[in-house]
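Consider the single chain below, provided in structure tokens and representing the form predicted on its own.
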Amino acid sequence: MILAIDGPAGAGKSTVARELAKHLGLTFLDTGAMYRAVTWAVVERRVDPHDEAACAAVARSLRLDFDAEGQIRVDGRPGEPAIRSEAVTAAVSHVSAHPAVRRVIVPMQREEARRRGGVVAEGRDVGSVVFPAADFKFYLDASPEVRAERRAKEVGRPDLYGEFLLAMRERDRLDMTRADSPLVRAEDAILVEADHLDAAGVVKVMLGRVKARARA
């Protein structure tokens, strides 16, 4: 089974996908972590994030896989928490927007799903591009204001709410307007609005959909 979850940055996709994978006995596939891993290498090697050819060369040079906990490894090294750094976050939208980079990473994602025999995958183009024939597709959404508020609370810095809000809106703009594989809701994806739901509530909604189809 392949279950795809797309949505904007900060909507809680990774948390929800991990929990769904546990409930369904599937592997969690963090597609965004793969692009962050490439970006981490780009930053480390001081490559220009706007240089498509150079970024694609970096992507081709990397060996990406996942440990038993679903954490990404880069050439055998743990990618966490380095791939979540501010430098990586600032550059990942530019690196992941390059078609040449995506042509390297998407086949890796498909191969991982094939090798695992099924995954719960989350990202921005998982249901629309990577796994268009996924068994289940969800689009997890939340307003930029709610996502920024949650992020500020998560890091214990309510004073940074305005900064996070601007960052969320800019990330959405970049993700939704990139030429290759933009963030969109697949036509057959089930919309889940998370403004008034916590992660457990979202998981309950999605599991309900999966179980309902299984009973049908």
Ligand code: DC
The other form holds:
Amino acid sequence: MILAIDGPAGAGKSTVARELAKHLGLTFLDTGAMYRAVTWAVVERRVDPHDEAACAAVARSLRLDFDAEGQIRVDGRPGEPAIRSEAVTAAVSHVSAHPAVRRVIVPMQREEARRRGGVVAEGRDVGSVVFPAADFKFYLDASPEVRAERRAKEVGRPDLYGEFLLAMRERDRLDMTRADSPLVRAEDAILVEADHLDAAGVVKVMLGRVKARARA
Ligand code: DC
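Okay, that was the form predicted on its own. Show me the form predicted in complex with the ligand next.
Everything in the complex follows now, all chains and molecules, and the chain you saw is the first one.
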């Protein structure tokens, strides 16, 4: 079974996908971690994030896989927490927008799902492009204000709310307006609004949909 969850940055997709995978006995596939891993290597090797051919060459040079906990490994090394650094976060929207990079990474995602026999995948295009025939597609949305407020609370810096809000809006703009595989709600994706739901509430709604279909 393939379950695809797309949505903007900071909507809580990872937490929810991880939890759903546990409930359903499936593997969690963090597709954003793969673009972050490529970006990490781009930053480390001082490659220009705007140079499409050079970024694709970096992507091709890496061996990406996941450990038993679903944490990414880059050439056998743990990718966490380096792939979440500020430098990587600032460059990843540019690196992941290159079609030549996506042509390397998307087949790896499909292969991972095939090898695992099923996944809960989360990202920006997993329902629209990577797994168009997914058994379930969800689009997890939340307003930029709510996402920025949650991020500020998470890191214990309420004073940074304004900064997070601007950064969130900029990442949305880049993810939604790029030419290749922009963030969109697939026509057949179930919309889940998380402004007034915590992660447990979102998991409950999604599991409800899965179980309802199993009963039908
Ligand atoms: O979900 P995240 O913030 O870790 O994703 C990092 C970046 O990767 C994000 O800016 C958009 C990109 N991404 C993508 O282009 N396609 C995906 N399926 C997942 C993430």
